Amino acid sequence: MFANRSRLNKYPLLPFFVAALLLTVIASGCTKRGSQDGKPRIALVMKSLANEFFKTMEEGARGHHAEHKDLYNLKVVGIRNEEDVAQQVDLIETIIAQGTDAIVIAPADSEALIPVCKKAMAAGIVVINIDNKLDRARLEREGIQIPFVGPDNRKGAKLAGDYLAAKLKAGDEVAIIEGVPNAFNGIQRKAGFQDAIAAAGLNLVSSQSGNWETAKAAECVSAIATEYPGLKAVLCANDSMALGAVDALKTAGRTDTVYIVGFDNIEAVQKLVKNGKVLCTVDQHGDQLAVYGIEYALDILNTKAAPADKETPVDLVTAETLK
């Protein structure tokens, strides 16, 4: 011990770690105490606040907030980028020194979250999993049981898609650009599409990852509509990527002959399916995902009962529902 400690002196750089130890107690000393309203404390953990899809689910989370003042306390953090795994669970591990009542979690990654949010359960804290949902096998090995509140992402996917097939023919050529490889909502749209392709006959000529990026699924759909010209679909895993593919097909020439498929609903392509360029989105009310979560964390915070996972609603959205 004693031998331990004079070892550590050596350290030129001990200072700086009791400065931040001392920093941390005093952040967390200042919490505890901002907190003693009785009111549960509820943090809002989500993934990149750039994203348009999280912004609209944080602004839903801080209306009903807002709405709801004397019910909970609500604390949001967000992430830089999409895929920055370190930096939230830096984030929960610091919300968890802090002290909260229940997090409520998009997680960047399906199962490199589930240690800290394990640390967090151990610490007496509530958890709720939205939007992007954690890794069933994995969490039974750790052991634990996370709740899932969020929408099915592949009968999503599956419901564009038979919207799809109803105007195509059994062995026509269609495509798919995915999410990012390692997502799960990516995965599980995919998966759909391929659920709506295989019951439909159609050929699926082509997939693969535009990184939920415009520019990347544009590169993506010009080569595959070159390689394919009797491609009839593009079947997009984001409204984003469903935007490079407007501009791909368009460079090309073939707006008119191939159809595109999109997911999530955002401002900019409801424009395009009310002008026949997209053919269908996805909406998942994203604006309602984070609420939903809020909602059942109280829920279970209140009456204490056991976690199960709720499924949110998810609709087409086309030229006719958006009339």
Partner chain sequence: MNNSHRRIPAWLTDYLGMAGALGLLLLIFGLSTENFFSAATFGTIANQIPDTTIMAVGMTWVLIIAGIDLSVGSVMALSGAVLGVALARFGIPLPVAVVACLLVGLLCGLASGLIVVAWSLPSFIVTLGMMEIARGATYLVTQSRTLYVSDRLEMITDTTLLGLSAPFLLAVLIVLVAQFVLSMTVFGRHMVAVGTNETAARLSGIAVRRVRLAVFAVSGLLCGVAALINTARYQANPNNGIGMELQVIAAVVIGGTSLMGGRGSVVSTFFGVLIIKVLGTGLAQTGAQEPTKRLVTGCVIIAAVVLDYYRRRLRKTGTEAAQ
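After the form predicted together with the partner chain, can we look at the form predicted alone?
Next comes a single chain, given without company.
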């Protein structure tokens, strides 16, 4: 259904030697399109598989593939940590060299991955962006269009921020633990938190990067809690950092006086939401994010449709919604 059609079908009246020349050119290209069984090959390139969110994403993709093995072949790769941009670039270079029909990527950096994605597109590979949105201005400068399939992170963060604000009063001190500074999804989550903080008249006393990491976030929150004894809440741009905030506030003996907000709805944080250690988190349906990207890649390969962004669901998760 999704197999590539031979280019020779377009030229039925060409002399034999011209058709042979075309075959030679095609065979000598840098990418061999289509697998031996005729099914398109999809490569899923993720960030750190040490992060529970991306493990969930991988499980969702593999589950979808298990149910649709007749439609496509799947290759899944990830990097050591979420800041290892160079390794992610190397992974894509390898995938280009080995040959694939589509790449579905959750980029570690919103700009640094664009050149290698452009290289993949030049090799005839469909590229779909999930999770962390590639920088639109840079894409325009490069003269390419890569569709983003994923949630509105700003909207999701504001949902959580508004829920928190209803528990506080104007002037209360709050802090934000950001993701990696050059990651679009982290920037948007920070903006969504700021939208809610400003609307409620809360006092943002500190905003620091936890680099998406539990240990780094714990270090930041420990310092903030010491500097601001009146701190009422910490809004974390992902759940791994929310876990770090929980650890830091537990050590400081302030678990019951400071609210914690997360983002991602990983299983470890769900448990903390249920028992009141985390106020809320945001579900961007990580188990389905890669699936959305894979299905869109297959659709483009099949229909040759022009790519366009697709917004996916995002939902607030609280103790009440988990009952």
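Keep in mind that this is a model prediction, so the values were computed, not measured. Residue numbers count along the first chain shown, from 1. Just so we're on the same page, rigid core means the largest C-alpha set that superposes within 1.5 Å between forms.
Asker: Classify Asp162 as shifted (yes) or not shifted (no) between these two forms, where shifted means its C-alpha moves by 2 Å or more with the rigid core superposed.
Answerer: For Asp162, whose C-alpha is compared between these two forms after core superposition, the shift is less than 2 Å.
Asker: State yes or no: after fitting on the rigid core, is the Cα displacement of Glu227 between these two forms at least 2 Å?
Answerer: For Glu227, whose C-alpha is compared between these two forms after core superposition, the shift is 2 Å or more.
Asker: Superpose on the rigid core, then tell me if the C-alpha of Ala191 is displaced by 2 angstroms or more between these two forms.
Answerer: No.
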